[in-house]
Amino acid sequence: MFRKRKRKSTGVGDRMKNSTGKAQNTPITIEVLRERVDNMEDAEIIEHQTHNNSTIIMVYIRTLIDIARLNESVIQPLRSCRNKNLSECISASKITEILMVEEAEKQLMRGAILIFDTDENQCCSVNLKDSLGRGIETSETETILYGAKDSFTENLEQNITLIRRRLPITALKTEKFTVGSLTETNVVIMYIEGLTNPKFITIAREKIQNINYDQILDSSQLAAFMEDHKHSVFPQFQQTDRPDVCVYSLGVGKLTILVDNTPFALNAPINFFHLFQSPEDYINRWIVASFLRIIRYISFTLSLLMIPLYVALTTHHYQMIPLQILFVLVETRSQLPLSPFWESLIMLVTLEVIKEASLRMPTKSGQTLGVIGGIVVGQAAVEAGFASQILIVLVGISAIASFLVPNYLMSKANTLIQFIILILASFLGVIGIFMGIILLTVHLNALTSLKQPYFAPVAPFYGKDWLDLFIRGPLHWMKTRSESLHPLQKWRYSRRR
């Protein structure tokens, strides 16, 4: 009986046209400009009679432009300059024409002033953008003890600039795009022509540019729409903040992809054994190195399967317990009022409230909180009865490993699938630990990053690739990139020996 109607969606660009009653494309003159910046405290309209006689008209944003340099490249010269023209005038760099108001428009929000002569018709902007941002300085989600010490700002000149100075060659490329309908955010690719596959190159460049949201305002969101496999848990996309980590990327073959204001840039494409890698995997002597690599993934290993094997073992398989650890846990067990899944799922839960909290606080009072509350709780938690002591040290264990893994991402994904094992474990044992671990197995291959294979070397097989794999082997080994990115140069060397 009663039907709902599909309401039309408005986008901004017709809310735009609704509001100013002006079609798209509109011819600049100074009434429009002044309806566009009409209820805009910080937006200046300043009228100028240079020395022709002539009506020179400024508009432009307080809060976006430099003060100083609008004195000193647009308002003196303008004063004593006698020519007609306004670019012999004005002493700036870069003067544009303007000739439709939407570019206007987009030129002032983005702190540019425009300048209008009533005499000549004539409208040109000036870029004077205030360049605000703070300083470089270490990164805090990648520490190395050896290595360099810059990381990203939010400015996305200066984190090009980051990477030019690493790679100070022509053929390292770039390409600028605009994403988000309302924040419309400068995206930027980058690459080394005649190195990266083009077919990479491709496949992001599509994926930029299909972006259809109003606000892209971090590298993340940006990630989430150009993953294949928007559901998964792992990362399809290396995120970081570190200038050396991009330029070793772009070496090997694959492409960085930097957003403005934000200090995080994209890696891609992946597999899932890059998330294991550390810059200072290349710095540190070989062997070193290896042993390093070796910890991280035997730590992966633990977090994952160490809470979920002490409940399979204490529910379904205690006959597999050594008869003397067996009399421990019994002992330790006898007074608990849980049973072995309950009291490690509230153990793990409380232990993610902890972290959680840490990271929110002031850093200071989040690493006491961190320290503090872990003891406390462990053992508040062993006095009250609600976990064994074996528990405890098998948590702290855990907690300590997954910390290892130094893709912060991975560690969250790592954390969920450790809580999807140790449910399969409480219902069917060690049986559901294997099944979890086929299963994650089965994901794994089945992802892709930028269409390429995330479990490669491991399916489909590189040999060659393995050298920098499990273990991280000597750089003059190395001789090759890694077959599994398709670089168009194969070889390290630029001559062969």
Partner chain sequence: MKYKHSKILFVIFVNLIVISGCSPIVENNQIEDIAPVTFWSIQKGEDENFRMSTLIPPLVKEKKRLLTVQVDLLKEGMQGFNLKYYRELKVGQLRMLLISEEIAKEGISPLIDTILTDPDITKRLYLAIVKGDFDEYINSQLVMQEDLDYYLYQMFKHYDTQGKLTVINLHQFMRTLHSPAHSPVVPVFEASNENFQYQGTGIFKNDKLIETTNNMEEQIYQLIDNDHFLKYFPIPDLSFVLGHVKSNVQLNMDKAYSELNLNVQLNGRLDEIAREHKLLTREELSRFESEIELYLEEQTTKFLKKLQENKVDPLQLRKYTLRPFSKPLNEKEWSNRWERMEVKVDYDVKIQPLTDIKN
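Having gone through the form predicted alone, I am curious about the other one (the form predicted together with its partner chain); can you provide its structure?
Partners and other molecules omitted; one chain follows.
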């Protein structure tokens, strides 16, 4: 009765295709092309007489091409050229002959110029794409003290270059796809042939090919379509704008997906523990790196459980609070109108509002907002009798601890889980917290990333991978690649020692 019907039309792009008859292959003529670029102010059609008295018509989109290069490479050579063959007159590295109007349209929209020779009834395209974009800058989302500073930009080609420079091997393969019926976004899968498990590549390929959506503007949107578990709060793809992270991921047997017009690449398959790893882990000395990694796990636990534990103890288990702290707590809490749960909830929501607002503000205003939010609101909340001083301290520690997780998406997930555990703690106390932890563990065990278990190498257990899990073992001990990623080449050394 409620059976889903397969939609015939998949989106605006398809409807447009039908209305303009784009789906059929039409031989190219200048009339058809004029019709296609009708009502486009930036589309220019210029007629030009050559020395041989033949008429050449140039069609291009002004906003997409490099005008200087147009003059240099096409107009100037055509003026002085006496050769009959058009392609020999133009000084461009690649000239493509165009036969169909659909192909012409595609080239035109990608920054090419179409040149019609009316006498010969020939059409060719010359790529004069304007390389508009920013330069390579330092990563702002994953800052590190030591190590490479460059980060990806919105330019896909440039991003591939950044990876290729670090991995100058022919085994590094790239596969290009186009997704989004409107945006026609270029997506590139990168992997090392003979190292990355082909199963991952097949799954990723299938998932990208199955995307049926009009706009793919960012890699996170692509990830949303590719994820195995779409309703989970945990990211199943590692998003990064650092080429060194991508190169490391490729080197251990993962694949990297680059999306045009976004500086964030996707690495997969990942597990829960990858989200706690920072590129600096592999730069620092192993003992320091291990210590920092352990601190990160502790911070994650603290940020998750500290406030719920406060609520559980002050609501249900006063017996567990150390005596001296209990006296202070009773003292401060006796003057507050709100119960520990509501007090914590209000402070956490306020903190989230401040965090979100300071992110959206310009940098300098954001700093001011942080100070106002952190100090003024916190202090005022205590003085006005909304929150206890101990809670403010705990909220502060919890907020700082949540920033230690290198992955931003993970720290957001962390906040949501904290709220759920907080509710459980207020109803069931410590038992509620443990129920929350059990549910969280069950959920993490159920997740997969590119069909690979998300909680590996803990469950399923891969003993050797523990050397780079909670600690970052010495590099000379990590002789094999991660078993949980099932790489085709197990050994990291070219010669076995």
